[in-house]
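In structure tokens, the next block holds one chain alone, the form predicted on its own.
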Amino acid sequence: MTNETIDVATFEDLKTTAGDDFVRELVDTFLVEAPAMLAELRDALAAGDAERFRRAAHSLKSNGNTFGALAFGAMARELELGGLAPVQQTQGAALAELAGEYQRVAQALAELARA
């Protein structure tokens, strides 16, 4: 799962640059904060708040890419750039897909951070 979900070279580069301990802290923080960011996306969608939606998607994109979760980052980027309208038209299907990918990312990151 890890190789498909996380680009291991990107993750290893991060560990080399930042150090194992710091990367474990970053992963732990992401695993705590990402569910709140996903909830922020859902709340912003429900409220029709395009700017809040864009900011949450941007944060998820940046965090995902930092860790090498490239598919997750790309999905969040599409939300960031596409805005509310396409997501509203599909009753939030893209958010459900992003949440599913987050579950895969979270598991893979937890495994990699402890390796």
The other form holds:
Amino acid sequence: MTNETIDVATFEDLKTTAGDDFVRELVDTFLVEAPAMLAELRDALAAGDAERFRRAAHSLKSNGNTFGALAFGAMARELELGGLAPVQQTQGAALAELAGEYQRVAQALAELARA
Amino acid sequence: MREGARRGARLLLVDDNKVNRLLLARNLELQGHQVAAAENGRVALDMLRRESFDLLLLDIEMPEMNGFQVLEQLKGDLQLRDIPVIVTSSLEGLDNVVRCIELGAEDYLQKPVNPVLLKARLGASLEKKRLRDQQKELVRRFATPEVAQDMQESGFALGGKRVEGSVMFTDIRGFTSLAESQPPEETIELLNTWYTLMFDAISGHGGIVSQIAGDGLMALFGAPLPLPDHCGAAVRAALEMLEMIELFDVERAGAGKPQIHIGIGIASGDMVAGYTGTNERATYTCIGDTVNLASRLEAHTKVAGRPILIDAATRTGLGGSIEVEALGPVTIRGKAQPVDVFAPNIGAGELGSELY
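I have the form predicted on its own already, so could you send the form predicted together with its partner chain?
Okay, now the whole complex, with that chain kicking things off.
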């Protein structure tokens, strides 16, 4: 299950270079920060603020890739590069998809960090 | 001087994303560095102006003030523009990388940052910074603060510009036989004292020492910054140098050591001043007839039996402020026509209103 959500090799590399305890803390931080960034995406979409939208998507992409959450990172990247228009046209479907993927990422990371 | 690369450097890390900030800080700390963090460009600039850092790790995409804006601010700030910057970003597109480099960033690392690559790039940047600091320190030692500032502002650009100034050459008479008569340690100590005395006298009158070689040195008055009375400054420096040597000789006589004698040649006029060399190793110097003449005059002090000789242009520049004696025309190697040579009257002091 975790294989699809999190690239285990990337995550193991991270633990090797930064240390298990540190990565556990880093995951905890991400789990606190990410929901705020997802909310920021929704707010920026509602406000039609392209700059804020791009920045929040960019941040989520960056963090996703750091933990090996490759699908999540790729979805965030599409939002970053695609901008507001495609999301507005689909009534925010992409945001709901991203939030759904985040749930899987959060669960997988929590398990991996404590493994 | 801080030895950043070896002992661990003081780094400032700027990233608006907490996960990125923590992870990068962790990697840097594991590599033995001291890390401070800022969450956007504005905070980072405030910190840079308050504290000293060896290097800046800069994210681009940030609220309030982004990385491009930070690079622009740093570039325009004399105090901060020499701090090396490594950009760490997950922004895509070669144009962003190019823009960072054009704005003065030393390097660009794609996020997530590979720790091994980070270590290598960081080491290279810190080493470059160390060399630059060394160069600055060298300039500081060789030049007055104003001149050092000018050199840094001009960015040590190679190439010359025409200036009007005075050139001075000086060396220790009979240095070779002196060196042979004493242990090398004593010679080194003598040279260090001699250089210190000469440097003080030269920079005290607004000159810079542009070259040192063995027991001799070359100094410039009026370059790289114009000096209104460069002739007077050069001759007054020369007189002070003689006084210093006189005092030094009293001290040496007390220690039973042989006396030191120096010769000084000064010529004034047009010359080309600037950095010559390669981008790796350059020296600030002047070239032209004026420089050659000053060197010949210095050599001629032995023949004339006078410690200081100046040319006609320097004498004219003095405007009578220092008494000189005309020694008549002298044939000088490399000059088709005999040259009028003058010797300042030693010990006569300055004419005019200056009081002691």
